[in-house]
Every structure is written in structure tokens, then in C-alpha cells.
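For reference, the chain that follows is the form predicted on its own, supplied as C-alpha cells.
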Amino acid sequence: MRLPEHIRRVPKADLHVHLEGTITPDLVKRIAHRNKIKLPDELLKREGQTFQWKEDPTPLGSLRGFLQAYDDATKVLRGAQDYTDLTYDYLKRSAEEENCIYAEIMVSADHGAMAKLSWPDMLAAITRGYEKAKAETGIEMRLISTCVRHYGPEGALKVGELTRAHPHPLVTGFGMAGDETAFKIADFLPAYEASGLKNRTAHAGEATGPATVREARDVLKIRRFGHMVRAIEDSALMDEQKAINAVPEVCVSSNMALKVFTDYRKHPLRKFFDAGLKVVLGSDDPTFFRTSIGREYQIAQEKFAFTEKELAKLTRNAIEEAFIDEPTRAKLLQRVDAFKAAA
């Protein structure tokens, strides 16, 4: 879907996106053919650039169905070239078609291992894709080493230890994704500590309620939260989050697809912004949810009445809170400010 020009020209930042979740059905088919892998018949029956999974009337059931489809699609990734192609494809599309100037991508050593890649080799493959895309478009990228909650605390600890043992200039943060009901958040604190990284985020308050946001904040000592949308159910929590200048990484389309909300009017994006929370946008797993970072900005305008100035503010929020070095931050902020001055 081509963006309207007034949306496309707004500089964008994608601060919540899973690398494997950017894979298109066409790329899945090409890589599957290259790697001689048979895909599940039901995975690609939907029309267009998306996937399908078992529908469920509950957020948790929908999440689990999606996670299964995610695993089915990403099983085609079996080597370094696959990850180079995946990274390049996402960054190139985002920059050229949507004017995305910065992406902060969650990457998983667990998924790399499934592709028979060591963590260093996976990072090297991703870096090659990034460097090619940057040379062609100017887009910037950093990586968040991410443990998968439903793979368990022991697996998460190994991810943290790998992250520390193999430092990489593009890996600037540590996070946690996956099934929010699996284990306790405290079980994963050792993984965060083992990573040696001070920049932290975690999924909380999406499939589960406000209590998980408090727990993630208090146990993991974070200010950035993947999703956090269920915090709207607790007014005291909202005040607490505003007091710490919390950063909700909001992904509207995935929230709707996973039935966290069934009506845009119930989604808290606008309420978060108006309450003074430092809202940023993310595409999450864009090809699974029929979206893109540009589409998320378009939804913010069409469904939540964000002005172009407010859209640019979302990007500035993201750059200010990104896990990047200060010279890069300054350059990116200059691009946002130049747009605002010209608008």
C-alpha cells in the first residue's frame, strides 16, 4: 500500500520491530526455495503481503496463534545470506518507500541458532545487510539483543551471556519478547544483568494487564516498554509512568490484529500522547499484521487525529529515547527539525 505523500514525507523512526517479523511472503517463498524447505499449506493462504494463523477471540489466544505462524514462517531462515537479505530488504523498503530514517531492531540469538548461525555470525550477516541499505539510502539502524520469554529463564540467561561475550557496536540494548504469561519477570533479571548492557526494554502490558507493567518497571528498572497499552486500565499506574517519563513503544496494528483492542476508539495511543507520555511508534511484525512503520504513522493521523507536527514529535521522541550514540542522535534530530522547519 503506497502512503499518501503528506505522510510519506514525515521522517519516521521504527523503535519496536522484530527482524524476522519484517519478512515478506515473497521473501519467505524465495528463501524456502533456496533452502529446499516446504512451507505449511495454511501459512500463505491470505491474499496480499501477509500471513495467516489460527484466529482466537482472546488476546492471549491470538498471540499464541500468531507466535506459531511466526515460527512457521521464520523456519525458512537457515544461513547467513538469509539474514543479510532479510535485513537489507526491510531497511531498503522502509527508507525508500516510507522515509524511515532510523530503525531499532530486536534480534534473537535463539532464532539465529535455529538458522544454524552463531551469535557473531548472525550479527555479521545482519551488519552486511545494514551497510548495503545505509550506503543506498542513508538509513541508520541499531540492534536490541532480545531473549524470548516463553523459551525460559535458562535460555534467556544464555542470550544475556552471549551478548556480553560478543560485544558488537550495533548491539546497544537488551530486551525481552514473547508470551507475557510465561514464567515471572523476576526470573529474567539474571539475563539482563548478564548482558552487561544498561539500555533496556521489555514487552509488558499487551496480552496481560497493568500489573506486568509495574513488575517490569520495578524489577528490570526500565523506562521503555514494549506496548504498555494495558496501562490505560489503571489511572494510578498512568500517573506513575508519567512521573518516570515512561516510553511506551506503541504498535497499533498489532494490538488490533491480536485483539488487545477491537475498536480504534478504545486504543490508548491518543490518550497516552495527550497525557504527556513519551510515545513512540513501532511496526512490530509488520508483514504479519498488514502494516509498516509508514502505515502506523498514517493510522495515527487518520484514526487518532495526529497532525503532521505531532507525527514529527513522535519521531523526535523516538530519536531522543533511542539506544544510540550522541553524534548519531544529533544528526537524526537535525533531519527531524529540518522537516518541521520546512513544514
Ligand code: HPA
The other form holds:
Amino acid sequence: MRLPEHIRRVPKADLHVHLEGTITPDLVKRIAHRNKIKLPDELLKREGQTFQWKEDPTPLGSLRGFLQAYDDATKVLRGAQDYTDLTYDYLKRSAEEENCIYAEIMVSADHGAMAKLSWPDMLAAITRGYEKAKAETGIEMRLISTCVRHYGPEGALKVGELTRAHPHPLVTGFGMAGDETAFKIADFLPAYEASGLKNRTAHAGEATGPATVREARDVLKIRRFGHMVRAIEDSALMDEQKAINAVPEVCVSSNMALKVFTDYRKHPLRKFFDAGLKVVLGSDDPTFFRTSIGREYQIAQEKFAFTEKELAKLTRNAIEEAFIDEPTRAKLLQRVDAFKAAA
Ligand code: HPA
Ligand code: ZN
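Target state, the form predicted together with the named molecule; input state, the form predicted on its own:
What follows is the whole complex; the chain from before opens it.
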């Protein structure tokens, strides 16, 4: 999927992306071969660079079916080299082909454990992939240590504790992904507190509605939200979110693939932006949802009439709200502003 040049040249930031969700079928095959693993038959049946999963025809059925495929694809990963390759592959292609200047990637100690990696070893492996990609392209990356909601509060607490026990300069935030209907958000507050990290985000308002967004905001005290798109169903909530200067991490292709919306015209990206919400974009699980961060910017332009200036604003929002140190933020903002000046 090559981007048209007028989209490619816009500097981009991916503020919502799950590391294992970037794995290409080619890399799955290569790693499965290296690790002598037989792949589940279903997974690679679809044409092209994507995966297949079974689902019932509802947003929750789609999310659950997808999450199973995500774990199935992750099962090929069995060690440090696999995580190094995965990280390098994603960052290199995003930077080189799409002019992505910053990616903030969700990483899960639970998925590392499935690959037989301790949390520190997983982070070291990811760091090696990042350093190589950064040396070759200049891309910046930070990590969000992410617990998985449907693995339960006790598992999440362990992830929080591991995060605090092994501080790492690239791990700058804590988050929660997974099935939004599992348990209550309050059950995960101990995990967030145990992590010791002040920068927080959580998936809310994707498969479930406004109540989850309020719960995440009020219990976890967050301003950044994974998705938040279903806040559009409640105009009072939209006003409340605007009042706290909320940052919705919007992933249009993910929402379409998981049937949160059935039509681009029903998707609230434009409404969010026009309401003054500080929208940022994410590719979520790009190979599963047949997308990339560049493609998300392209969709913003083609389906939601974002001008080049507005696309650059999305990147500026992302850099302003990134979980990153101030000198790096300033450096990245300069890259966005240099583009605007040249455009
Ligand atoms: N949604 C919720 N949880 C996830 C996702 C997603 O798209 N990807 C990985 N975990
Ligand atoms: Zn996500």
C-alpha cells in the first residue's frame, strides 16, 4: 500500500498502536519457520497482508474474535530476536514509507511472557529494534506498559508491579487494553497505582458506550482515551470531555473492522475535531485491520475532508500529548512546524 506523495510527506505520529498488532503475515511466517511452530489454519487464510478470524456480527463479537486472532499470531513469537525484529520492522516501514516521526507503542508483559520473555528481557529486545530503526530513520518511540482487561485485575496488578520494579527510560506510560466488558474499571486502579507512572491511558468507548468513558475518566483520572468514539452518543459527555481537554486516540480502520461503525459517515472523527477535542490518530493493530498510520491520515483526508493543515494539526496534537520528555517533544514539534512552514 503506497501512499500518495501529498499524504506521505505529512509528518505523522502513531499514538495508539499495539506492538503485536503490527506483525505482518510475512513476518509471522518467517518467525514461525525459525521457531518451528505450526500456525493455526484459520489465521493466514485471507488474501494479502492481513489475518482472518471468526466472529459473531456484533461489535463485541468482532472484538473478541479479533483478540483471539491477535493472541494466535502472537504465539509464534518465542524470544528476544522475534521482538527485536517485530519492533524494527514496524518502525522502519512507518518511518521510511510513511514519514512517521513518533510512535508510542503499547507493550504487554503478558504477551512477553507468552513468548517466554521476562519483562526486562522483552524491553531490552524492543529497545534493540528501536535503536536500529532510529539510527536508520530518526524515528522516535516510547512505550506504554499495558495490562489486558480480560486477563483480570490480579494479572493487571502484576503488570503494574513489574512496571514499577523495572523502570525503563522508554516506558513512559501505563495503559489498559482488551475486552471492555470484563470486570469494572475500578478493579484495575490498583494496577495503575502500582505502576508508579503518572501518564495514563485506557481503552474506553470503543466496544462499549459513554458509561465506560466516564468510568475511565473518573476512576483512573485520565485525559487520554483509547478510542472514546462512542462518546458521540451522549452530548453532555462530549461537553464534559471538551471541558477536560480530553485526547481521543482515534483509530478509524479499527473501528470499521470491528463494526463499531458500519459506515464512514457515521464515524465521529470529523465531529470530534470540529468540537475542539484534541484528536490524535492511531493504527491500533494495522496488519489485522488492513491499515497503517499513513493510511489513517489518508482516510482522514479522503473520507473526512481533512486538509493538509488539519492533518499536520493532528500530528501536533499527538506530539503535544505524547508521553515524552520535554527536549524530545520540542525537537519533534520543530519537525512538524518545519513542514507547516514549507507547505
Ligand atoms: N482493542 C482492544 N484491545 C486490544 C486491541 C484492540 O484493538 N488490540 C490489542 N488489544
Ligand atoms: Zn487498541
